[in-house]
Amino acid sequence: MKENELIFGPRIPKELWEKERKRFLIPSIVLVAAAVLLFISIFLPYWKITLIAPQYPQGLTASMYVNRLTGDVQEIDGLNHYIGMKPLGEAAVLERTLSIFIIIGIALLIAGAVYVHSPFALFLCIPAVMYPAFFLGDLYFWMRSFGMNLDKRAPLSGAIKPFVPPLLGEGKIAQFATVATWEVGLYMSIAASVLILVGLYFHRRAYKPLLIDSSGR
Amino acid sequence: MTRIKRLLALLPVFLLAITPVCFTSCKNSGSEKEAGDQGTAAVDIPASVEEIAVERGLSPKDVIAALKTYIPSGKYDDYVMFASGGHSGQVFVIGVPSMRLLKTIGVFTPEPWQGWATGSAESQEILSEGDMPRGINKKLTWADVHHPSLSETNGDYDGQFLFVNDKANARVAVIDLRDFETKQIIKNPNTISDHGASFVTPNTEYVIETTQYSTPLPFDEYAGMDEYKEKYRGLATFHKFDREKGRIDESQSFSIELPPYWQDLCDAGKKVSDGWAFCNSINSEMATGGINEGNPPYEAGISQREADYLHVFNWRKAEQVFKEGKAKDLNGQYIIPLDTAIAEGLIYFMTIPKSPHGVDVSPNGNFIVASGKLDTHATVYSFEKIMDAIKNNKVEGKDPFGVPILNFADVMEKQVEIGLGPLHTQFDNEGNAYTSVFVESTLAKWKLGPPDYDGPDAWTVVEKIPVQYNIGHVVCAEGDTVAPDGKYCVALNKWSIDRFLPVGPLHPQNFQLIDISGKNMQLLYDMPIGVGEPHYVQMVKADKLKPWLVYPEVGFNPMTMSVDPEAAAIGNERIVRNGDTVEVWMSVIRSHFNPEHISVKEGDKVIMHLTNVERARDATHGFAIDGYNVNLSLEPGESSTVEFTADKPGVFPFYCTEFCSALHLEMMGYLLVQPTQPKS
């Protein structure tokens, strides 16, 4: 077996190809699908609290995209002000600035895994599988850093205890009460990593044969 | 069979990749849904609304009324009056049909709660513009707002801006529309008294404005009761509106001198009689009253002639004149002469039975309603037959300065027996005019002609209905543009006498609203007006206002109606001393200011840029500054200026006027001005 070959495996022989086109066909456009959609959830909302009060028929609400809060973020940190918590836009600076970068990057690595034929292409899709859970993971993190960390000083601090807001559903500050929802990129990325596991498994039974084909007999 | 099974596995995958678009589709659809059930309540009436009637007395009518101005919480009125303030110096604004006071607008006077010329350099500044000319060193505190008009486009009120008149002082105001504030006020240099103002043109080209009472022009200018005829003169001024700036330029303004006669209200035409306006007049007489050295007093003397003078004028040809530099400058104000608009055809007089008031033209702008106030009848020319017989030279004679005079019988289209007093004339959309009738306090509803309306019951009235008490002017909803809607009618009445619970001898007058929408007119809800002497109103179709709900942006200078370059923002917030003056950058947020301490020393001149910094709706912060005369209002995003000579030494707390939040009493601080000379 050539160097090559160990780790991008073994490529797909002419007369198979003619043959059984779909076999190599679906594992490839499954994964594509995958990136795509992992690329597409950049420019779309993960994740929304809505904080409902009376004062604020509409409510108020701030979306959070892999780069960026929108909505009533201003408002939002107005209130916040009170108990003592830093402006939103303190949080994740980091992540921030370097996702779109990182969710490109690991798109990449799915797109690659097309080409590998390997078992090693299971470890290209590794990042994009645990990609959502790392975003709900640092999310939680900062979530519990900004309302575990009140000034003490604030106008309401006795008022108001620290507090976790929730990753999903309903709670309670003071008199808003707030609705954690997952947007429509997150739902995308958890698809996406969905389809990855689909893809591999595909990706397996249509190079698994192969492999033993090269390194067998 | 291998390749359908292959395409069933990849199903799911697809599910799942379409699951999230529907999750949230699918989820906004189900709340828009539950929405609109609420929005949409069947009505069930319980048989307990008949009780409620019995008890508190009301008849079936008044059942029947309460159903049609009732707005539930948190609805909206169809329609929004502008209503002039009279005396209040101000213009109310008022939902239709509920009749709720939805605000007051400062204009020529302080509004302490809008910081209406309380403290801010920028309406102080606006009303400074409207101060007497020529040094004459009047700052005016009072005016007598009389007729609201709203900026038109093709005819239509387009909701843009608002014009106002103070007839006291001849001054005329430029309210925009996106929040609602005062922008201008222009005080007329010449003449002391107007009353034929505001009104608009079709495309708000010009804004209408003529003198009431003559006076010398310019009016600082002496001259006795016996030169009246000769030195005392009218004039109609044509203010040019910049739409892009919202202004008025009175460098691109021109007027017509008039003779002495009091001009009276004006309308400007449209559709066919585009480019013309009429003003009516009355004192033709030239009476120069004198009941104290035995002469008639002015009511009688003004009344001797059968007819007075309507104005026809042709401001489209009269610019024209204008700009040719036929007019004379007269204190920054170009001025044509009476002689050169007689010569080239710009002013042409009709006679107007019994002491006229009001002239109104028809949506289509082919006919011109105006009427006597001691006349019985609303006099109807027609634009047709004046063009008619000005182009064939059809008159009548000439007034003593040579304005020629139209042949009446030639231009009158139909005299209509309305009633004693009529005043003025608004429409509808079916061929109906409303004319108010101020002597026997009814609104009376008449008939058109062909071709707006053919019918044998054409030029009559149909029906009448009393109000209460004595009518001046009457709005129809959109009732003066080319297209009226009809549906409401507001009868303005002077007096309201018994209409509402005593409270004191000076009673509110009373807005009385009407129902015109079906065969009959019904009375449906009275308003009462506890400030000023309202006058005229329009009322436009509510959806037509598009005002801003927060300031657009953060620093807005509502003057400039732009970012304020000088206008504080969070992290600049700063004083600055330079020699005696200290200035001071601060913003505004709930529920504190930031500087909270500013200390200067008594003598210091003091500028404040306070901006307020919020962008939620209605989170509005007032600024006063205690014993300085200081209260400002700043709405979200607004940028606004103090300044004062901190020429009293003490403390003085400073606070948010505006209950802004649950420590607003805490949104304070000082101003510390320490004393020059310690005391011994």
Second form
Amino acid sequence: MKENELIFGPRIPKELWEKERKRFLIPSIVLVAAAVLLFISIFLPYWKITLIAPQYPQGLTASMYVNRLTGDVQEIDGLNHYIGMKPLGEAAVLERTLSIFIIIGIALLIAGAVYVHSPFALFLCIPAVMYPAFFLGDLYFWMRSFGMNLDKRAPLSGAIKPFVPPLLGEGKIAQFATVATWEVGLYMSIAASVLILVGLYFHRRAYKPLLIDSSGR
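Counterpart to the form predicted together with its partner chain, namely the form predicted on its own:
Single chain only below; no partners, no other molecules.
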């Protein structure tokens, strides 16, 4: 096996491509679809929290994109001030600053895996497969950090015990109720992860026989 084939894998013989084109197109199409899904998720919300308080019976909502917060952020920060929680905008500043570049880079790695006909394609796809879990883990870290480190000088600090806001579902803090939901952007990133696993399965089926033939020469 040539040195470049150790990373990029063997090329597809012309006669085999013409005979079994579908075999090699399926993993490529699936992986490209995953890259496109992940890229589009940049423009859609990942997470939303609705805060219901006595003075806001209709609820206040804040939606989280990978790089910004939208909605009733100032009003929610105003209520959180009374219990000693930091403003939402102070969470994950570095992550939000770099997120678009990171996601585009991950999407390009997935697209690059299309041109790799060896097990190295798996390593290119690992960041994308792990990305939804990383997002949720990072979100949990910041929610826990904010909820467990309340400002003791806040007006209602004595009435509120440290807490962790939910990543999904309902929660209750004193007279406030919260409802957290996963939004379409996060579901698209999860779908991209699933597509990658499917694509890698077909990738292995397509190219493993070529690797065996190449190594046996």
